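In structure tokens, the next block holds one chain alone, the form predicted alone.
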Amino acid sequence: MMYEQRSGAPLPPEGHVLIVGAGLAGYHTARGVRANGHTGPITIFGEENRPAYDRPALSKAYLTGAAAEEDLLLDDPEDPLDVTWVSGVGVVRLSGSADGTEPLGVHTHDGAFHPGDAVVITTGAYAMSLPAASSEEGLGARPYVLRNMEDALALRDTTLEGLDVAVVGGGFLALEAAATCTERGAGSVTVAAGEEHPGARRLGRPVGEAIRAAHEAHGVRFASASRAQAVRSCHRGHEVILADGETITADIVICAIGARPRTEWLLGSEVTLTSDTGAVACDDTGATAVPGVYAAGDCAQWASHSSGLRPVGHWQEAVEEAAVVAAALTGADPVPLQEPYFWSDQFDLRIQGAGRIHLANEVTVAEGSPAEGNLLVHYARDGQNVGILGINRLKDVTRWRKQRRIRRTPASAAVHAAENAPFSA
């Protein structure tokens, strides 16, 4: 979905930033205004009644108990930025109107308006799960989730020592999940990827047989490659049932299937919302089709997610986008997208990916083995290397990435599009 370019002029210095959504991006988009030199108010919302916090260690170390609360803070205590902290209050609805005829601002469930003079909508995505079967009379199905620190927290608190606990998903947060439940120890760990090997469908087979083998070596057990399609609540636990016939009988049940943009509350709005997810439609500065409203993160698309340039989800994706937004907002140099890059943490094995590997039809294994469990993927599309994929490999990584760095200039926006030209949908 494309359209005009309808960020317009940047801020005036004394100008009133609104930020709906106090995560990793709404916090990483008000810290760049300000080291842009913004002067003006900034007030954060956010429905959780606590300070901006990091989430990867909610399936890591946050569960383990190896990390506290304040330890995830992304505030700084003894240097806060400053802003107003709006917690614990949901933001309704939007004002704005590509005409300017409504005044721009947002609508609270307490019934009040705070008009701004930008509106950057930072709200992220719901952890999606399972239906419900038709569970035994008096019971419920309820799998845990692991989407924000409530989440984790009651997941946390739940001890697990000879319970068997059954995973739902193939992605990296159902991986670090079992992993980490088999730590704590849990009597057994059965997760139903939806596949043979986990991740092979995106990352290739390798990986997949490198991922299951870590895995297994530890005990985790895998279902069938058929997709859970459900679960029911019964008097002797929970049970999750594939497509083909298969049941997985759990004391407890973690759903890590995916998310859907948090957007809801912008229906009847003038934002253009995707048709199959419900994301903000923006173009590659963050900006929407009304003036002066902004999108990053989990509940964005922008035009290069649209064209199939670039992955969407990733946590370093939220942290530059961040950063684009705030450049637009301030009118400085235009801030450059880095090559995509994500990691993952699970028993021994530190997996680190980088580059455009979704878009990858060439897969090749240049080091290691899948049994050793020190992979090195080299991924290309019709020749071309676009991507990169270690197992315990930090420095092959690092140094992939840093031969592809762009470096912010005036005209870095030009020739980050004149890169990614050969590989445009």
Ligand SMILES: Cc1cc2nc3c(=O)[nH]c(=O)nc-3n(C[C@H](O)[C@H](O)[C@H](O)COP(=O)(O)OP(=O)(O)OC[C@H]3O[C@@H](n4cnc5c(N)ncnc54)[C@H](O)[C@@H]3O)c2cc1C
Second form
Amino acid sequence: MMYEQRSGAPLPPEGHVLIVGAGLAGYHTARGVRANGHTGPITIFGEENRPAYDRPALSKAYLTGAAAEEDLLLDDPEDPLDVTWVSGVGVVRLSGSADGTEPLGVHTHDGAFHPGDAVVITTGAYAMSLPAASSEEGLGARPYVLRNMEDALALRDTTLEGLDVAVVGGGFLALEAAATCTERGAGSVTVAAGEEHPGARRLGRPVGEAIRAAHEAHGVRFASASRAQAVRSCHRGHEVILADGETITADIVICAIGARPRTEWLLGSEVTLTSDTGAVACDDTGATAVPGVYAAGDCAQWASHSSGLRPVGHWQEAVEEAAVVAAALTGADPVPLQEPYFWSDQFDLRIQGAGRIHLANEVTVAEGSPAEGNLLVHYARDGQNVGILGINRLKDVTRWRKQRRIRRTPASAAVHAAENAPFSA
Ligand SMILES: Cc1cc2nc3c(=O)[nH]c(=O)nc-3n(C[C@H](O)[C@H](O)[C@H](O)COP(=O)(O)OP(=O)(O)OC[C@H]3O[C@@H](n4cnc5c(N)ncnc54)[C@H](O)[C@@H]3O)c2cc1C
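I would like to compare: after the form predicted alone, may I see the structure of the form predicted together with the named molecule?
Now the complete complex, all chains and molecules, led by this one.
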């Protein structure tokens, strides 16, 4: 696929910025645009009828009740964003064309057209779920998912004490949900992770072993490594059906099997969607195929010359991309993208990963052991270090990230400019 640097001239000072999606990337884009001195209007459209909030706590402190809704709010009441919030309003169509013949703007579900000088797409993702299989008890099996505040509220308001919980998925979200349900007194928690050691395929066996050991120490059970295929109702509640025929019977099922970019409203527009996930295809300034239209966060697939395809679905990535888009919009100095970074909290484990772990062909345990709940893992490709993962190793991961930080010195700015030249991916 050919990715070209597509960003055009910065906005005029009174240019109107339309941001579609009042989540993490949308909020930080607006903050960055204002911080860079833009004085024109900014409108943020949000489909949810509530103030913009941050999501990581939805599977952690918010789900246990340790954090309240106001703790998750993104805007700072002491220093509120100077923007127009349009809440409870979904955007249904993008207007704009590569040749400039269609006016730039967005259509909302109430039929209104909102013209703008730039549009930033930050519509995030949908939670994916298992298909419902038919049963004598009928369909009706609807697993819980965790993507937005409504999802988390539904699970938070369910009494879990003594209930059997099945969690489908082997990613961090699933494992955080398993840990939280255990902490909330569920009778049993069984995880269908689709692999023997959750995370081993992506992060290496030692990490998978450490995660499994920590969960088992708290009583979490793991089903066979076979993938879950469907969920159905049964006389006891629900049954998760695995590919090898094993079934897990549970009172409630939580499905955390991944996310799909929320881009269906862009079908028919001139913005390019990737053929595999349907994310908005962007260069490494967030520019799309339509001049004046940018995308950032979980709905976007950025291609960076320095690190190839950027990861999708991580908090840090959404915040960094927002800063880059804000710079491109306002003509501020380009903000270099840092090494990818993610974290997860499960029981007393803080797992942090940085770098391009997906490129690694060697995984080495540098310190600790999976059984200890304290592990430092290095990732290399053909002998070159490409990433690090720490379990309860805050200092080591912080040091690695600091050493890898791309500094905004003139020399690195020149390197960055060279890296941003058009390339094929
Ligand atoms: C439960 C949970 C826990 C997480 N924990 C971690 C973690 O521990 N570590 C980590 O690195 N990352 C974590 N993440 C990932 C991180 O939160 C996301 O990467 C980040 O929220 C992405 O930001 P975003 O702005 O792209 O999307 P979102 O924050 O999802 O915001 C998108 C917004 O757009 C709105 N929207 C969608 N379509 C439209 C439309 N057509 N019109 C108007 N508005 C629309 C949505 O309602 C939503 O409010 C977690 C995510 C979830 C869901």
